[in-house]
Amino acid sequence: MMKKIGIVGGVGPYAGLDLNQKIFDNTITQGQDQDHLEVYLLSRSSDIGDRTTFLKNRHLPNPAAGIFRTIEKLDRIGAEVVGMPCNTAHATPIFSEVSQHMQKANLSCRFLHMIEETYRYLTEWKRIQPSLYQLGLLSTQGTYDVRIYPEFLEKDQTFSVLYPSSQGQQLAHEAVYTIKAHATPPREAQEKLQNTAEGLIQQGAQAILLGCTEIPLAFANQTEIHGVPLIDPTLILARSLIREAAPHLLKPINHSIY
């Protein structure tokens, strides 16, 4: 039996499309439409407030309520395993409230935690490359401020998360919101992210975490910078959703870091 996949879209909209495509790209098929998994994408941006804005001002409505309403709709139409392509929305003040709403509503679908899945992947990679330790993070200001990634990656001193300089962080945040406004990432945004990533590499980063789901759009078809691997949590989430829905259809990847 193959489970149906649900995507919480709209956070941002192009990130939802990116996750959907990566699910299709990582599914084994025989070239027929009918071979693909059933995927429900609900993009409901107007009901989900900006996550960084909320984390900076907790008096505002929590985006968790809108995220839950999207998951509830996905559950109602049959989604059995759900993913949300937004790193900042996995911050504890948001994600924990979503989980509470789901428990109270007794939803039957399983909601994967993208950061936990990224940690799971990185620990598996570390078994192959034990020297992997310092991870550079590109993210929004919200993800930076609440330290979502260190919460998971630095437990048991498994990894160390390196942050950009204050100027680099500002450039990365600006680039993310520029990408949100365009179907194709502008060159200016790409250059800001590239420069910030190079700064992290100079600090000693052994891999770069693309810690906002708009950022992989700027590095499309690029797997490294100056030999340093790029880690795409959206791709990891896509593969995790396939693993939970139909593990026999998860396509092998030849690239050494996936």
Second form
There are 2 protein chains.
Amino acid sequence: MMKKIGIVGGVGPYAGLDLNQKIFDNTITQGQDQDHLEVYLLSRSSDIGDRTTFLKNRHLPNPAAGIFRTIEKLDRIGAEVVGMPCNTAHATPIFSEVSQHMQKANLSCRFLHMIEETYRYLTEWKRIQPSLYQLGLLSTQGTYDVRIYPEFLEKDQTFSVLYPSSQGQQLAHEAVYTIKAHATPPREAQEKLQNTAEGLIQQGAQAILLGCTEIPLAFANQTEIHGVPLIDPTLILARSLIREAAPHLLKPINHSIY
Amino acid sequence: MMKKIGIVGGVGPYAGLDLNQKIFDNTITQGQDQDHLEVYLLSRSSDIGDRTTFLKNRHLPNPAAGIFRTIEKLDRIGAEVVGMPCNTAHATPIFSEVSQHMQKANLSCRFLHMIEETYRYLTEWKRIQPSLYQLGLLSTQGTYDVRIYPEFLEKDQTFSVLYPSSQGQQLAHEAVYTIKAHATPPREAQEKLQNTAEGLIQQGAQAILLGCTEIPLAFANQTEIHGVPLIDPTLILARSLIREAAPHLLKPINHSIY
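Since the one above is the form predicted on its own, can you give the form predicted in complex with a further copy of the same chain too?
Time for the whole complex; same chain goes first.
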């Protein structure tokens, strides 16, 4: 039995499309439209405030309310497993509030946690490559400051998450907001991210976490920088959603690290 | 007041993403996620049978039923104006059945007709260029056979729709199904479409209608062939949906023909 997939879209709009496309790309089909899974993408940007702004100023309305309203709509039309392609929105002050709303409303759909899925994927990879330990992080300032990745990836000291210098963090943050504002990621944003990633590699990163869902848009189909693999949590989430919805339709991994 | 946009997706899956992306691309924003319109994309491929197959054999179940169930879900979560990026599904034996279901169910959302919107756009263009008359059509065999484009575009003898040779029609049809089966349109499919378009230009086409929503995926950002403009009904539908939802947010046209 195949489950229906829901996506909390609009955070940002293009990240929602990217996750949806990665679900289609990673589904085994015989080439017919009808072989695809049901996927519901609700882009409700205007109802979900900026996540970083809220994390910096907790007196503002919590974006959790709009995220919950989106999940409620997804649940109403039958979505059974839901993902949200926004790293910052997985920070505990937002994500746990969404979970509480869902419990109160007694929603039956399952809401995957993108960063937990990333941890799960990385631990599987570590079984093959036990030396994997230092992970460099590219993200928004909100994701850096609230330390979501260290919270989830450093538990049991499985991994260590490397941060760029404060200048590097600023470059990565600026790049993300430049990408959000353009249909095609500008070259300037790509260069900022590339430079920051190179700094992380010099610090000893064995893999680079693309810790904001706009970042994979800038790296297109690139899977590594100077031989260091890029880890795309959007792609991991897409594959986790398929695994939950219809494991037999999950495409074999065609890149060594996915 | 901004209306909420719904998309009947999954016909095909990538065409739904393409329409959704064109809505985002054609919306005026200040670069913030929150400036975007609400867009609901429901990909329900497995519930909507092949349109060409049904048009050839009317004893099969009408895909209208699954299209209606999708619109019913869109209506339930508040979509007010709906579009469907599948030309073949706009053939009267399918589209009129959907309309009847909607009337019976008393749905309040408005369902735009992509081919009528294309006619509307072309008549506006004809005001600027009165000589515009001969339009070459690239499409699936179902769309050719059921003559949707002549039905809508030749009324009042405003335009004449040119068809490729039967060999050209077959090439175009094959190309579409090749595109459906691949995440990235294969070069072979692009060449088939290019060759068929060149044949139409030799027949006197003043513009080429990309009359299947998979076809624009093969032409990427190409806007003309040998100086003859390509008309993309998916882009026209995206702009019509924004016009209905929030006309003040419709980007000025940056290409002479859109």
